[in-house]
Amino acid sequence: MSEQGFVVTPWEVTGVVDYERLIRDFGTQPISDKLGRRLEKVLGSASYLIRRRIFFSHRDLDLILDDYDHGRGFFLYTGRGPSGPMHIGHILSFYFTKWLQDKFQVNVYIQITDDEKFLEEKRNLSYQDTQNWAKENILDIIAAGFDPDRTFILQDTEFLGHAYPLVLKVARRINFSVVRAVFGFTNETNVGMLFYPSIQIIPSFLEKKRCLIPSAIDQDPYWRIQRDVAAPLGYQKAAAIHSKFLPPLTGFQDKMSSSKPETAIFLSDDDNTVRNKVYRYAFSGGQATIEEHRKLGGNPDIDVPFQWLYMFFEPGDSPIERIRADYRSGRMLTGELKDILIERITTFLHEHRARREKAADLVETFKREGALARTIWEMDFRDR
């Protein structure tokens, strides 16, 4: 555990996260009211994620909006480490990225980091494990609804041979002292992990425009390195917009984990599983008895079902504030609040899985055959 009582790295999140402290420690900027309003004007129905500061921190988001306003454009980059089945916490950023693509009409690059997950010794995944999870995760990502002609899904073990000349140019700019300082690598860290930051940076250089990276804030260390090497290589510094972590069902310690099924709702969970998990594991801000709850009310600030509604499943400001007021006053019971969340989750999952069933026919479009995918595969990276 770190001195501030929590740990946030690209591979580990533990403790109750202090987001204001992260902004200071990582050197990012909070999204101001003025900047938030600029983004909200474009986002429309998805703007609640900005207004409620679910996406709360940034690097150069103002420059991204300036580029858009002046017709210079930008592109989006996000990714997924295929280490297991995807859950609600994983998919939030993909839906947000998809909404950004829809509103700004820009290209999206989605990196599947199967190489990193194989190299990450703590997980002890076999190479075949990472390949299998990559296939499964890609179907869920496609189900978020990305434009197949404006989206390229690059799976590292398939694509990086093609882009290797650019990988080498990036790697030559990064020394061991930098990755050791940023990531905390030690003498026991395998050399693959030492080299890997050179690879994760690559999608931010696939266009000469500025890149915007929506992700949870634990991934920010990679972009700090990107911003150091971009200009010498002839590219622009990546911008970023960071989300908070959707709390695990069990409370605000740590984050949801595929290895701890009780903490998460997986995208494959059926209706009964969802209901059982929410009723059995979802941490409540309510009182011990109905009588006490009617008298004293609940605390939505620590209630996980309320926080899931607030952070993703209830976009309407009036409905969420009505739920907050009813729960705090005791008019709404814990079970009633859980029932609202269960209905929203099951509806979402039914719709997501219906799209996922059609995704298998689109995989090659996103990887090789779509307009953007063809453009990238035809690119000569020796000249970049």
Given for the second form:
Protein chains: 2
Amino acid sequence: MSEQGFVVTPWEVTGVVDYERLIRDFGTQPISDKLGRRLEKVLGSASYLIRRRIFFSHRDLDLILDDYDHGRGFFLYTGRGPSGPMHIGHILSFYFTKWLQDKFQVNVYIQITDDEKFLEEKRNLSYQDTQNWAKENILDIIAAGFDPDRTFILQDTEFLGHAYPLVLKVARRINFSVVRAVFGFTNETNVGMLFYPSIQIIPSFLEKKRCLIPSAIDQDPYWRIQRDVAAPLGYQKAAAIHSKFLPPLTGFQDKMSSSKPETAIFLSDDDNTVRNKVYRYAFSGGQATIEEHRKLGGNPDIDVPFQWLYMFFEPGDSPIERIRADYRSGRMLTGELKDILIERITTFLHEHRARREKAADLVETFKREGALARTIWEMDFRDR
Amino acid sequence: MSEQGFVVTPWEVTGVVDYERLIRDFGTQPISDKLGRRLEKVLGSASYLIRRRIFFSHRDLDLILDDYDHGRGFFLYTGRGPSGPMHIGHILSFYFTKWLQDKFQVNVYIQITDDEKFLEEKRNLSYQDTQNWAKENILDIIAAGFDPDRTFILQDTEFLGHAYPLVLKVARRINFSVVRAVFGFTNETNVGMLFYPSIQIIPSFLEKKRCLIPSAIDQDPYWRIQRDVAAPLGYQKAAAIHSKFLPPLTGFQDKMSSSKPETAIFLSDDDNTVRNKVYRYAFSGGQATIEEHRKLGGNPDIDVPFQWLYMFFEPGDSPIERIRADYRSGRMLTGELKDILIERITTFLHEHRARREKAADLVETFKREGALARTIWEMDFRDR
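Got the form predicted on its own; any chance of the form predicted in complex with a further copy of the same chain too?
The complete assembly is shown below, putting the previous chain first.
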């Protein structure tokens, strides 16, 4: 991998990601000004994620908005691989998806890919590990505030059997050449992983409407396959909207990793831990001394605390631009910038965890008993 | 394929099968005289299938008999791919398995591989086709007379979800290189087929005892994989006992095929159809005219009516040897030999169909409500 090189696959993100090149390599579309404005109009308070191009790339988002405008509707699908505790980087997509649900009033399907995380050999998780993390992660996902009657959380190991006829129909249309080309699978890849793409694209077929998938861009290879098999199976090609990765606390290299706690703020981190991590590890674009900083100013483009505020924690355009200007000019010191971030993160985590406290009572609703969950469990997949 | 060439895979049997070469190629063991006698002793009336080496090859059959002798017990597993109507060749293994159950008083697992038959592209069966054939085939299987409380019929599309945790554990241990080498899969093979071997070997893990699999030898490649993954998963290597193929009515080339009705007697064929097929299509080792036949005699080795009697329909050693001698000497004419076979087949089919009439009431017992079925459905596969 060259110095400018980077790798983005569903199982690996290394290097410094060049998002423009990803758009070219993956064959997706940048969100144009016109398309961005169409979406911002509906999103209102959540529109900053589009305006700032934190969600920066898409497939067929224009068709989704057409479907919405013409009353045909659409639905949302996103997911989580339960391989460890969730951090700030993981939860961003879920909050965004929840905001999309609020604004568009649509159904959301959330897939918990516990089977994939077990099959992924290098993780070496026991089956029970994946079940424990699924349980924990689902509480965090519910805490994002989804509508219990319009949201179905499907955990693969529980749901696969029910949808198996449809999974088979999908699997019959994907061969080894395809998964090798799309995912870089090899002769040594286990047959569970080879089969797994047929499972990951199932939620996009749970309704005959068009599906919009908000996810980090590393998941896009699955949607490429979905778009190839959808039409012959009588479904619509999934649309997607891709987010950038919130950079690791330690700088723009690679992505936040649960196995390197210093790179991430976990949703369970207490106030002290948050404060210590940001102070100690957050990569700063500031100068070495206060004197130099006052004189030369900081560089917000490489400053992780600034980027986290920009990408998630400061929705207001005037405040964020004020921070940017103050920091660049040297009026705002690194410590002051970090304090702002710490305050935002701890407030966010307090609110998140307060909702998480109540989430346990809602698990059965989202998985089985809510209106949407019931509809899907009552569906006969032999006919689909 | 050379003139002496033949192909035996789970999806194709062509040419004239050389069973001795299969034993070498597949790396199985011939049933030795000593081992044969051990098994015959328990089997009693059903022992002719061993004595005549219709079941001719095995893996670890000696260990199964040791387990039986020492009170450790074992269990049986066999299956059926529901791709069409069942014929005489299909049902032989089931009757043999039922006789093994009767004599050894052991549990039997019968897998209905409707998923595989759907995934097998060249068959081009709709999902509904596989479901309809599964329903029909199960009635024929039940008609063989299995013990409802010691037999569990598991239909993959119904059972897969329940056993999915165990399927995943198996799938993680099988890679593309393995299924390519064992089954000849290619880059164009669909990912469902690549994954499927993890499903076919699941029934061998339903008990911690040793499993004995009676089946035609074309299924052996699956048991090779089973034997590689069993120990690391904490199970025993499956034992197997392999049958020859009942030759097609039309002669020893290829195998009976549902798509060529003249090659097979279906379990649903009425008396007239049986008579017409045997008279018209059964390959004869007799001479062209009665005069020549009286003078030269017939050749029972290539005569399909004789072989069918020998392989299944005439259990008595004295009667079959009398028929052989009479036919070889010319005392018995081709028409007389065919009449014997017709009488045996029609009697067998009448009895089979009488039991099949009552089978519909037993389907739920074998699939869900029988003692063994209930035990398995109540099993928690997350712990296995």
